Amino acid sequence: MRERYGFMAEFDDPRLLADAAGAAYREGYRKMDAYSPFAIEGLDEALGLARTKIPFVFLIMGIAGAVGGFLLLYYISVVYYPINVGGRPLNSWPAYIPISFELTVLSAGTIGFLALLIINRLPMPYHPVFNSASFAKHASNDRFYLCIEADDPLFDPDRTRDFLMGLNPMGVIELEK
C-alpha cells in the first residue's frame, strides 16, 4: 500500500459539510480542507482559516506602482531631460497622473496575480483527492467533501475514520498520496 494522504468524508448537503468542518475544528483537527462546487457561507470560519494576505499585496503593489510611476516621470522631466515647454514648471505633476494611475493598475494586477498563484500553491497539476473516483465525478457538480490530512498531529487512522463516520456522511474515502 502506498503512503496515506488522509480520509475524506462525502456529503450531499452544504450545511452538513459546514457543520462537519466546524465539528472537526472543535475536535482539534487543523490540517483539513473542504471541497464544494460553490462557495458556502461560514465554511472558512468553520475550517479555522485565517484571512488571506492577497488584498494587502495588491494594496502595497498599487502604492509602489503609483509612487514608482510618479518618481520616474519626475526624474525624466526634472533631472534627466528638463525642457521648459510654454513656461510651465519642470515639475508639472498633473501631467504625471495618467501614467502613475496606469502603473498602479499594472503593478497591482501583475504582482497581485503572481502572489495569488504563489500563496495558493498553483499551478498544482496533481492532488491526491483526484485519486477518488467519486470526487472526480461529483466534486464540481453535486457533492461536498471534507478531507482530514494524515499530516495532522491529531490524525490516527482508526480514530479519524470513526470520527468522520460519526458525522453521518454518505461515505468515507481513504486517500493515498
Second form
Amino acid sequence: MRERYGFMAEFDDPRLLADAAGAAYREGYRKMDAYSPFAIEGLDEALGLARTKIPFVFLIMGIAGAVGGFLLLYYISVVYYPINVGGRPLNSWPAYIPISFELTVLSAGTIGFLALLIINRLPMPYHPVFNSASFAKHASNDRFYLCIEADDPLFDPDRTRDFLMGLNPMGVIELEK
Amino acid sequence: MDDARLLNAPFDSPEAVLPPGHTYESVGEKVASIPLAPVSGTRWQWMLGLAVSLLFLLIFLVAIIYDVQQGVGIWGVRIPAAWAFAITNFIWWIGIGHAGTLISAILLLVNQQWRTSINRLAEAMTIWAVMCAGLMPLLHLGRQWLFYWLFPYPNTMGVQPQFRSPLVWDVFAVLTYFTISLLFWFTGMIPDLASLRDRARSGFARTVYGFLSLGWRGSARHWHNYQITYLLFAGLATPLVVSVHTVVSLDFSISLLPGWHSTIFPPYFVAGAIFSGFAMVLTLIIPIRSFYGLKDLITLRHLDNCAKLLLATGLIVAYGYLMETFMAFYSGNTYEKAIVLDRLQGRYAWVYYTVLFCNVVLPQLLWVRRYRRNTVLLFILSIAINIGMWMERFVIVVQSLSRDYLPSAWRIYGPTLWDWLTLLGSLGLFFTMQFLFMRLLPMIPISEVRELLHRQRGHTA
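Starting from the form predicted alone shown above, please give the structure in the form predicted in complex with its partner chain.
Every chain and every other molecule in the complex is listed next, the one we just looked at coming first.
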C-alpha cells in the first residue's frame, strides 16, 4: 500500500462536523481539515484556524493603488507632460481623485483575488482527499468530512481511527497520498 | 409552490426566501441539471433564442466592421449633436449593469438573504452589459485602432492623456468595473463549478468544470479565506458601482452645456442606473424562472422585492426630473429655461413625454402588492422601463446637444440605419452571452443557497 495521508470521517449533517472538529481540536489534533459543500459558521473557530491574512493584502494593495495612482497622475500632469490651462495649477488634485479611486479598487481587487488563490494554494490539480470515491461524489454536494492527517504528531493509526469512529460518523475512510 | 405560505412568512426569516422541502442534494440537482444536461437534451426554445441572438450579434459585427471601415459618419451624428446613439447606448448598458452589482454586493453587505437566488444571474447580466457598454465609446472613436492612446504609457510622441477630463476617468472607471465584476463573479462561482465537476457524468464536462474550479475541495481553510475575500469584494464593489455612474454623469455635468451642466446628475444617474438595471433583471428572471422551472428558488418574494426597489429608485429618478425642471426656472438662466421649454415643446417632446410615462407614471402601479406579484404585468412593465430609460438618456444626450447656445448652430438629429443596427446588434451580443451562460454555467449559486438552507434548518431546530 502507498503511504497513508490520513483518516477521514464522513458525516451527513454539518452540525455533526462542527462538533467533531471541536472534539478533535480539544483532543490535541492540529494537522487536520474539514471539508464541506458550503461555508459553515463556527467551523473555523472549532478547527482553531488562525486569522486570515487576506484583509491585510486588500488593505496594503488598496493603499498602494491609491498612492501609486495619484503619484502617476501627479508625475504625468505636473512633471512629464504639463498642460497650462488658463494658468490654473498643474497639481489640480481634485481632478485626480476619481482615477486614484478606481486604481485603488483595481489594485486591491485583482491582487486580493490572486492572494486568495495563492494562500489557498489553488489551482491544485491533485489532492489526496479525492482518492475517496465518496468524497469525490459528495464533498461538493451533501456530505461533510473531517480529515486527520498522518503527519500530525498525535496521529496513531489505531487510536485516531477509533477516535474518529467515536464521533458518530457515517464511516471512516483511509486515504492514500 | 405554496406562495400563500411564503406571503405570510415573517419578513426576516429565511423561510420566506426558500420554500420548505429542499435538501442540499435537491438544490444541487435542480441547478446543476441545466448546465449538465447532455447536448441531445438541449431544448429547442433555447436553441431558437440563441439563434435569434446570434443573428443580431452578426448584425452587430457587420455594423462594427462598417463603422471601422467608413468612420462614424455612417451614423447620424453631425455637429452640434456629435454624440447620439452610441453614447446613449453606453449609458444605458452600463446602467443596466449596476443592478447586478447592487444585488451581489450591496445587498450582501446589508445582509438581505433574498439576494442569494438571483445574484449570480444579476452579476452575469452586469458583465454582458458592461461589455456592450464598453464597446460603444470605443466604436465612437474616429480611429478605433488607436484606442490605446487613452492609456498613460510612455510613447515616442511624448504626449499623455489629460487627466482632468472626465472622459479619461471613464476609461479607468469602466475597465475597473469590468475587471472587478468579472473577478467577483468568478470567485463566487468556484465552489459551484466544483459541484458541477463532481456531478458531471461525461468526462469532457468533468474536465472542463474541473479545470475551471481550480481543484476546489471545500476545505474549511479555503472557505475561511474565501468568505472574507468575497465580503471584501462586495465592500470594494459598492463604492465602485456608485463611482462608475457618477463618472459617467460627470462626462455631462462638467461641461457647460445647458441641460448637462447640473449638480444633480451624479445621484440622479446612479438612481437611474439601478432603476433600469432592476427592470432588466426582471426582464430576464421572469421568463427564466418559468422556463427552467426555478419558481421555488426564484420566488414571488424575489420579484416582489425587485419591484419594490424599482419603485423606490423610480421615485428618485422622478425627483431628478422634477428638480431639473425646477432648477432651470429657479436659476433664472435664459439658456437653462430655453432647453427645458424645448424639452417640453420641441421636436423631441414626444420622446420626453414617453420617458415620463414609462419611468414615472407606470411604476406607480407597483404600490399595489397584487401588481408586484403579477408576473405578466411586471414583465411588460420592465420592458417599458428599459425603453423609457434608454429614451431618457437619449433626451439628455441629444436634445441638449442639438440646441446649444447659438441658434445658428441648432440642428435636429435623426438616427440612420446604422445607428439602429448598432443598438439592436448590442442586444444581440448581450443575449448571446446570456443564453450561453444559462446553458453552460450554474445560474443560481448552489453553495450559497445551501448555506441559506443550513441556516433555515438551524431556525427550525
